[in-house]
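A lone chain, given as structure tokens: the form predicted alone.
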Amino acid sequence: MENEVVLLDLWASMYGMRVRIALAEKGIKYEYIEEDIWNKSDLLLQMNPVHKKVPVLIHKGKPICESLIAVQYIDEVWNDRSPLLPSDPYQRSQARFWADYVDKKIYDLAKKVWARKGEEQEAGKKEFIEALQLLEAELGDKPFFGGDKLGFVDISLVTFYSWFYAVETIGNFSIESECPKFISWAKRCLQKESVANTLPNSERVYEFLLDAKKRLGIE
């Protein structure tokens, strides 16, 4: 099909969830192909030969790799409905800045909690909370990062919420007690059908992470 949209993804991938939310916000129908990250398909390796990772959005047979790039592509191609990025160039630059901050910080800091022990884990928890508090300050009193509507920064960040239970359980701490405004924002995002239908069950993510730790030899 000329307009065929396909997504190569993994159900637990917070990066893949971004693309699924963006497609849902735009009302785009697509074929979903679940990948096994421990046994990658020939299609995935063909479509993303550089990073060999999910998600990969395939549109008209052409691959778009890296989740934030894919979300921006979706916003640009289907620009007649539900804009995800601001129209103002400066505001758009700021949205990209904070989405880039999320990409560079949140997963790596969370991993310091779930993949480390002792003093390293304690330091990781402190850094993780500090990063979330910085994002809380940027959110301020707005309902969403972009203002009144779910937007690019929200989509880039809210998918990590599905991993918070796992991070909290392994790290033995409470994110909500340290970042109540952040959790309120995440719950507000979950009132959106596109988000609620995308984010997986937190306990299922926890089991997935425990299995991944075993496979990776992380005690």
Given for the second form:
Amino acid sequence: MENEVVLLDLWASMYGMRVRIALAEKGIKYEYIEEDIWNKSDLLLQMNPVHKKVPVLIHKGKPICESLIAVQYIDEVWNDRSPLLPSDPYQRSQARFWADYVDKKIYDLAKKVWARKGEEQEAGKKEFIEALQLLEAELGDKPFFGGDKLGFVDISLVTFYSWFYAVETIGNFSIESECPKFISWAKRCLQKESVANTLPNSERVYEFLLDAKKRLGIE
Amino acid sequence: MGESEVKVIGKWSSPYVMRVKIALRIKSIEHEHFEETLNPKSDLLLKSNPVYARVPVLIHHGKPISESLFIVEYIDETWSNNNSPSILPSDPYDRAIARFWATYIDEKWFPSMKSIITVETEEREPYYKVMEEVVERVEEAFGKCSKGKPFFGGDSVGFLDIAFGSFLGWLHVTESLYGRKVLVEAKAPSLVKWAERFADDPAVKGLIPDHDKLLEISKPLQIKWRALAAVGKKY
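Go ahead and give the structure of the form predicted in complex with its partner chain, now that the form predicted alone is out.
In what comes next, the whole complex appears, and the chain from above leads the way.
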């Protein structure tokens, strides 16, 4: 049954990690295929011709692209256990809204920090912290964005935590000093097996990012 | 169900607001409309959508929901038992595909139109290329999603019909402004026919903003978008 579910992914991808956490939460066995994103496979190009990106979830031979869409798909198909989205339509709309906010903001703002220099980088740091603080406010007193349990927004966001060391090192700043609540939430998520087993070593991610910068010609 | 239980903060010219209106019509839900001026932004908007301060916002039982596609999903899930058609497909894989194409459209379609209107003539070509690629891909997607039926959603207007069709008004304006058509029979025979069916559907009729009124506001919008672009902001 293992090759009924296949995941094309990159170990360092915060988007791929979301799908891996979802699959782990549901206890789904799957075949993991590591993609060399600098030398994309025919399979990837065939399964995601539009974006040519990982992750791609393949279920019974049919591809599902875009990590948040894949996570929702997993939740809907394996709907007999560990719900990832709330059951109430209003709560669901809020979960989708905030996961989408993460998609719209966090990667691009982090990139401003690791890819730019000088004034642009400083502006990036400020905006990145502001976005995290907005998320802290949304979390409020709850242990997770999903309430008592890890949910859709937690899964969409916690994967970026594995990139924090890299971003802090390159940007020469401390995220924890500005957003302590965010960090304690992330560490709380890491107490869950699905998250702890998925998030890669931060220093490895930092090396990956340095290498990526070289390949992309970013100083 | 009183009218004021469902409120929409909208703007007559917004394709994103149109999506919400179509969804409410499909579900036969009455609502109160609040026309947002956007200049300045109303207190109601700032309070209801503090993160983006933009339309549409649906307010149901006093609780606001923002972002058009999430509002449409909310409408579909909330009013799922009143004998009205479903908006999202019932099969999880079909739903994933519908969401995929809706996201793709949001990323590429209207932003390209806005860019074509905003940039100088000689800079437009790349955006036309993007639009032509979208047409090609969505034409193919239509074949796969509709499975021989009249709409992406099958027998009735569904999620992807709403996501793509909401831009028909602005598409026609963009095509008129510079005399270059993008949704053409030679490249997209199915979509051209679909567009006519969509515009004529009872769920949609009258909701596509008037062509001449959109043309009228395209000039002030061009000025506004050019000003934003000049200071490196998203328009």
